[in-house]
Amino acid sequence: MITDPLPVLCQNTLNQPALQGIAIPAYERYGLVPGVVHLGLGAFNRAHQALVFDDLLASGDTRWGVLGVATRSQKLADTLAAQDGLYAVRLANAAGTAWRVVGALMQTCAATRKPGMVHAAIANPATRWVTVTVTEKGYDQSLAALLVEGLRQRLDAGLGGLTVASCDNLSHNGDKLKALCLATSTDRVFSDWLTRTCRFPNSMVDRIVPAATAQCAEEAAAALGVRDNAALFSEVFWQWVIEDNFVAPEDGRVISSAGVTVVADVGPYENAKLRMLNGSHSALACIGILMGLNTVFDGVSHPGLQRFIRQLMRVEVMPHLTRPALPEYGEALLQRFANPEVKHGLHQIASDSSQKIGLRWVPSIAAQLQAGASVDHHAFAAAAWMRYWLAEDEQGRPYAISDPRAAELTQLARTHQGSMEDMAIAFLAVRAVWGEALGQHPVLKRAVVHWLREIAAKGTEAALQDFLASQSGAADGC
């Protein structure tokens, strides 16, 4: 017997019987003109900001439809176009899971194939916002050129500026994107117009969104009765904190109605997220990969590794942060990490680590050293990070490393693997990671050399147990 394949999720299949009881777009999508151009059409944006805009559309505010621009992958843009921009997100926490079909994505395009379409969309009179979600390495000239040309066409058309909201892990992201745009143009008239009419609010975004896998599509098909080639998994928790700095001042009130936190200063939230959530993630990834673990859940389920992360946050990170309710925030992070339904891969977190740990670890290390306090936890994590570059775990299983410095740092590790002291010194001398002087600080250098030797001699598991025994006086509660 031949079974007909499942229909593809699209506007015409939203009436499938299996979708009854599933949250679907509660508004008429046909004919809506996007008011937001989003650059960086990946999993995070589709499971975060897109849901906020979906809620605003459902409230009756039709200005928040999205044109999603894939800045690198043409395939994703085409997949979503074939589904009329619809896709499902499975949201999970300790209480259970629920599926939601998101409808905010009205159109998609690939910037590498149709840059002119992106420019025209930014210059469209209906466009009010541009949102940007890229990795730290994504703040490059190609991004700036794409944005600047669209804004230049707005100027030529006699239109006003836009709110350009960066929604990623880069510190002071709005300020840096504005500076990048200004540096890209030599036209004084354009630069004056951009400075006068556009706004680049800084923001902090937080939601754990693992990379999409075949399992996402399989579970979506089982739950929805349709084939969704762009399905995602995520956690229930989300947070978007954004600076009160918009072209239309009322936008702050509007997005607040959908749960966004609008503040005068994003800094305290941004620093806490980067150093506690992202910093802990990077430490979990580097240590856990060596131990043969696969996900954040695996890592935080290991008693010793969970204790290490709790101490790292409590002893070396939190003393230098000012976000409200830090102990509660730290404990909530551990609970989120322990969500078995969010299979966040350690190798995904470890990707591009040469560009991440400077943001995630270095400020805490520098602050601790300045205060004359311990940097042992970060030193242990740094030692694990250096061993990670040998590209095989302690069971001898090789793994691929995704990083713009992969060739350089893998070679550095292999060249010095005969001497852990030499390896530590060589890695600490990489100024692009540690800055001009931090890697040469004798306290940090001594601690990293010691723990890299211990990891190499005993294995990460045993070295971790020795480390925890040596920290018997450290605070264990967030």
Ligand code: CS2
Contents of the next structure:
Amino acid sequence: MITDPLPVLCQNTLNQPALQGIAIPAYERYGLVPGVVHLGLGAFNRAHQALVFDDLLASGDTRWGVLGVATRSQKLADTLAAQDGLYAVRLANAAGTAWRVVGALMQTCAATRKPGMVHAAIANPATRWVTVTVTEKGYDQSLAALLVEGLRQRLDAGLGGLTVASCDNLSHNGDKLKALCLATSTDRVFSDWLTRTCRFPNSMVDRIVPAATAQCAEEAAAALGVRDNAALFSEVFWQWVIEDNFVAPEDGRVISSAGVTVVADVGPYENAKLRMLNGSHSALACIGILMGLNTVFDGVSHPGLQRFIRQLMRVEVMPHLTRPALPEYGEALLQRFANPEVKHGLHQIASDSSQKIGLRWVPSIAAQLQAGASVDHHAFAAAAWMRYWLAEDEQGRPYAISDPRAAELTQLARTHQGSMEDMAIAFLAVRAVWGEALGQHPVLKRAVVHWLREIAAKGTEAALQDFLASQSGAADGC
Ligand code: CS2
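Since we've got the form predicted on its own here, give me the form predicted in complex with the ligand too.
Now the full complex is given, and it begins with the chain already shown.
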């Protein structure tokens, strides 16, 4: 048997010589009682909010240690537990790359194995915040049950409420989480207590963090001299804009000191981020996958696709946004997408697309139609999305699709693949994606049918070139 010569990253190996020069937690972790319960231990939270809490802990404020709850995977909770909650993030931008070991995760647990531990942690007097990253599809009964039972135990113990911060890419994420909790309980006393004492700030979170791969662990081993089975790659850029709505009003000032933007209304930031960044991501993913591309970097390196995305933002998205300096924001996004060190897989972004595009594309399409303006870019992307459900790219390579509606939508694509018009109409009738009436709008329908026919007849690359030629009057500059 070949044994790994490298020791595993954990509290005892933090002083390895190879880690000298690497940013490691510069505070005493032992004995810290978590003040934050985080639900959803995925890559995004571990490379975003966890670093903010890590900075607050490093500043001497001991209230921000995290109990990380894996809501789906038991393995990840165990991997992190074996590393004393430590893991490294490689942060990259044009100036270079740097590793950082994050220490904010004090304990981990798997909700499916020990739900009682999660309830007890939420009901612990030391807990002040619950943060949530469970992805768009995670706002379901199991999340609500976990939260509501913990909060109910808090009420029974005579404790005060918590700040419950959703950090998922949903519009009005805090309001949605609160509504989910309230809808789950029929107990008036509990509902009144929750409404009176808990706060659910809306927020916009941003950092591009691809899912962990074996390459992350390999590069961590080479750079750190320890084995880190939970290592991540990320960009340097991050943003967290949160509504000033906390149980402890001073928390706004405290988290601002770590770089979080606290505002009265997150709406302008949230809309711009969902429709510009995430909307472009979903378009890049659907179109790029058909063309056989792998990553966002590959997508924006394709001149035609880059031009398409720039125009999509400029022509159909920006006119309906109020965030300041939109053209600069759009260009900055394209630069972030072009970061070669952040290998962000198009299939990762395309996963759960049935849950995403209603948030990312539909508001721009609706606003354009209302204004009597063009929806061609979104129609092209929507046509690519429909063709994507045939689960095979144009080179004939099959791919797996991960989506809660996968069975229904792959079946829809297969059933209608003989007629692109039927296929477009069938997909536009999926109300869970397009809403009640939007999919029936004749302007959208005509454009989607047209571009789906073009994609099927000529291939995506040629259809894209024709599309760009047809838009030659559209503004190219952001
Ligand atoms: C991406 C997001 O996977 C996706 O759908 O669009 O995870 C995106 O990278 C983040 O929201 C960036 O902040």
